[in-house]
Structure formats: structure tokens, C-alpha cells
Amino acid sequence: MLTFELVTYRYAGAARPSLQDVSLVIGSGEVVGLVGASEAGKTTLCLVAAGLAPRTVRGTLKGRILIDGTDVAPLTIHELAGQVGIAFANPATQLSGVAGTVYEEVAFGPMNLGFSRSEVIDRTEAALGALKISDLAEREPALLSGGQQQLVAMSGLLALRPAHLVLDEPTAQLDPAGTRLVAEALARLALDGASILVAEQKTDLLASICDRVVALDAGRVALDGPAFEVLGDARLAELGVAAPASVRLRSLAGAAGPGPEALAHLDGALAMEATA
């Protein structure tokens, strides 16, 4: 369980806090989507959740973050790394730069955490398989496309098998096929009990994988509820967030005046598309 208790965060030298009195609980096995306009505080919340702020990104933190009931304030960044994994939109910020092959890159994290050779191998091969990039194992990371690098970075994160996962626009550089692979991997992690926070602009992705969605506005929680309710809320547009295609299509279909049977067929078609 990942808990935020009245969390306020102000970057060093900033005129105002980027987060203000944020209280959230992300339960084990729960996938929570995070949406909001640019500078609403999404990335800041991810940095705070992973412990990078204020440890490496300087600023002032008020309130408490708890992992499974334990206050993380006394923990060092390497102690947190084994409990909370984080992924960003730009894979260049996550790849080690020292690994000669994709296999070595994915194995880098588990090796640094001191796992046995057999455990490192098991984790690396499972992570490569999860995102279907085993065929890239002998390739040099620096020579891959941006989308391939993102999948490699995500595999490296999966190899750590963190109990808590924080993702800041992890599919920004991925095509629909890559996005689907990440969605499937996140669903499996949630089934294994991981608590997952996903900041994403792709609300269609959030609609397909999230139990709950939280919308931020100027650093405060504006909406928080079941994914289908928040993503269908008319106020979402006022917060600068585009509704999923399913919501937009239902709105257009409703305005055109079809009967309930037609809407039921539309819902069925959209559900099949989401799982395809």
C-alpha cells in the first residue's frame, strides 16, 4: 500500500507549491491513473512517490509518504529503490549507459541489488519475455529506436519486481502495439499484488487498466473515483484532459439520438476493441 498524507511539495526557489495537501491511498493490487493539464503536478507526485523528491530533486516536502504503513522519510534512495520502481517518458534518463547489450541492461538493476546469479537470470529473462523483446537481448541499447529503448527501460524496471510502481507517461514513445504490451505487463503486476500509479495522457489506456483515476488541478486533487466515473466526468475537459474515445463516442451517439439497444451494441464493440 502506498499512502500520501497531506503531501505538499515546493521546488527549491519556486514561488508556490507544485503539490498542495494531497492525500491518497493506493492499495495492493490497485492500478490508479493520474491525469491533469501540464504543470498540474503529475510528475511532481511521481517524483515524491518514488522518493526522488526531495532526495535528488531538491525542495521542501510537508506531510508523509508511507509504504505499507512505514514512513519513508528516514530511508535512503537505494533503500527505496527496492520497494518503489519509477519509469519516465524519456528512456534516455533511465538506461544505464554502461551496458553493452539489452540483456545486460535489464540485468543491471537486479545485479546491483545483490541477487544471486540464477535469480538475476530468471528475473532478466522473465522481464524480457513480458514485453516480448527477447529478440533484442544481444542488441546494443544505444542503437535501438526510442520505442524499443522505452520497452528495454520498462523491462529493467520489471526485473526489479518492485512492490510499488510509479510510471510517468511510460508509453509516450510507444506505438499501439508497445502500449498494449505495457498494459498487459501492468495488469499482471497488479494481479501479483503491486500497487501502481500511472500518470498518462492516453486516457484510453487508463480506461482499460485502471481501477481508479485521480485528476490533479494546480497541485490539488480535483477528482478521485472509479475510472469509469472520473473519465466520463464532464469536468475533465475543464481540467485540460481529453476523455477516452469510448466516452466521446457515447456522447456523440447519444446526441444523435439512437435507442438504448444501439448504445448497448456500441458499448460491446468498444469493450472488444479495448481487449483486442
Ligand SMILES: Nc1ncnc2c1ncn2[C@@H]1O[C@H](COP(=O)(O)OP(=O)(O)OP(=O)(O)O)[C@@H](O)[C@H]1O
Given for the second form:
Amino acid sequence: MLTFELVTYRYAGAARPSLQDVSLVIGSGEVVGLVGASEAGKTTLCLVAAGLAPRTVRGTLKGRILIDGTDVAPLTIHELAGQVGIAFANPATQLSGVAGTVYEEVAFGPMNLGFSRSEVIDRTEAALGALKISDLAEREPALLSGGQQQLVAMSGLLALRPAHLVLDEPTAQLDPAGTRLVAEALARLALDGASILVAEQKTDLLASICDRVVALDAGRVALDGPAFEVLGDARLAELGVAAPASVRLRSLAGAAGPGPEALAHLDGALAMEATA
Ligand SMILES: Nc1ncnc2c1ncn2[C@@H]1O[C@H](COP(=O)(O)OP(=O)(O)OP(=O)(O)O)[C@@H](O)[C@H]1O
Ligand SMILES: [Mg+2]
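Complement to the form predicted on its own: the form predicted together with the ligand:
Once more the chain from above appears, this time first in line as the rest of the complex follows.
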């Protein structure tokens, strides 16, 4: 469980806070989507949740962040890294820079955690397989495309099997196939009990994996509720967020006036498309 209690964050030198009185609970097994216009504070919330702000990005934090009920304030960045897995939009910054191959890169995390050799191998192969990048195992991470690097970084995260995850636009560089693999991997981690916070522009992805969605507006929580409610909320457009295709199509269909049966068909077709 990941808890934010009245979290306010002001970057050093900034005129006003980038997060204001944010309170959220992300339960075990829950995937919470984070949406909002550019500059709404999504990345800031991820940095604060991961403990990078204010530890490495300077600023002032008010309020509390708790992991499984324990205040994280006294923890070092390394202690926190063992508890919260993080992924950011630019995968190059996340790769270790020391691994010569993709295999070593993905194995790096579990090796550092001190797992046995066979456990490291199991976790590495499962994580590579989950994102269908086993064929990249012997490649050099630095020489991959942005999308491939994003899958490698996510694979490294999966190999850690974290109980708490904070992801800032983890599919920014991925095509629909890669996005779907990441979505499936996150859904599996949630089934295993992970608490997951995922900031994403791709609301179709959020519609397919989130229990709840939170919309930020100028650093404050503007909407917080079940994914289908928030993603179908008419205020989403005013908050600078594009609704998922299913919602946009339904409102188009609604204007043309088909019956409920046609809409049920449409939902079925979209669900098929989302999982195909
Ligand atoms: N290091 C920093 N120092 C000062 N202000 C910052 C810093 N980083 C971000 N901000 C400010 O904090 C606010 C929130 O930015 P943030 O990056 O969290 O938004 P975001 O919702 O992630 O936007 P985007 O969709 O563009 O990624 C913005 O007003 C931004 O200018
Ligand atoms: Mg951002």
C-alpha cells in the first residue's frame, strides 16, 4: 500500500508548489492511473512517491508518504529503491550504464538484491520473456532504439518483482504492441499484490488496466474515482486529457442515437481490440 497524506511539494526556487494537498491511497493489488495536462504535476508526484524529490531533486515537502503504513521520511534513497520500483519516460537515464548486454542489464537488479544464481536466471528469463525481448539478450543496451530501451528498462523492473511501482509514462516510446505487453505485465504484477501508480497520456491503456484514475489540475487532485467514471467524465477535456477511444466513440454513437444493443456490441468490439 502506498499512501500520500496532504502532500505539498515546492521545487527549490519555485514561486508556488507543484503539488498541493494531494491525498491518495493505492492499495495492494491496485493500479491507479494518473492523468492531467502538461505541467499538472504528474512527474512531480512520481518523483515524490519514489523518494527522488526532495532527496535528489531539491525542494520542500509537506505532508507524509507511507509505504505499507510506514513513513518513508527517514529512509535513504537506497533503502527506498528496495521498496519502490520506478520507471520514467526516458529509458536511457534508467539503464545501469555498466551492463554490456541486455541480459546483464535485466539481471543487474536481482543480482544486487543478492538472489541465488538460479533465482537471478529465472527472474531474468521470465522478465525478458514477458516483454518478448529474449531475442535482444545479447545486444548492447546503449545501441538499442528508444522503444527497445524502454522495454529493457521495464524488464529490469519486472525482474525485481517490486511490491510498489511508480511509473511515469512507461510506454512513451512504445508502439501499440509494446504498450500492450507492458500493460499485461503490470496487470500480472497487480494480481500478485503490487500497488501501482502509473502516469500516462494513453488513456486507452489506463482504461484497460486501472482500477482507479486520478486527474491532477495545477498540482491538486481534481478527479479521483473508478477508472470508468473518471475516464468517462465530461470534465476530462477541460483538464487537458483525451478520453479513451471507447468513451469518444460512445459519445459519437450517442449523438447518432443507436440503441443499447449497438453500444454493447461496440464495447465488446473495443474490449477485443484492447486485448488483441
Ligand atoms: N526541477 C524543477 N524546478 C522547478 N519547477 C519544476 C521542476 N520540475 C517541474 N517543475 C514545475 O512543476 C510543475 C509540474 O511539472 P511536472 O513535470 O510534474 O508536470 P507533468 O504533469 O509531469 O507534465 P508533462 O505532462 O509535461 O510531463 C510545472 O509547473 C513545472 O514547471
Ligand atoms: Mg511529466
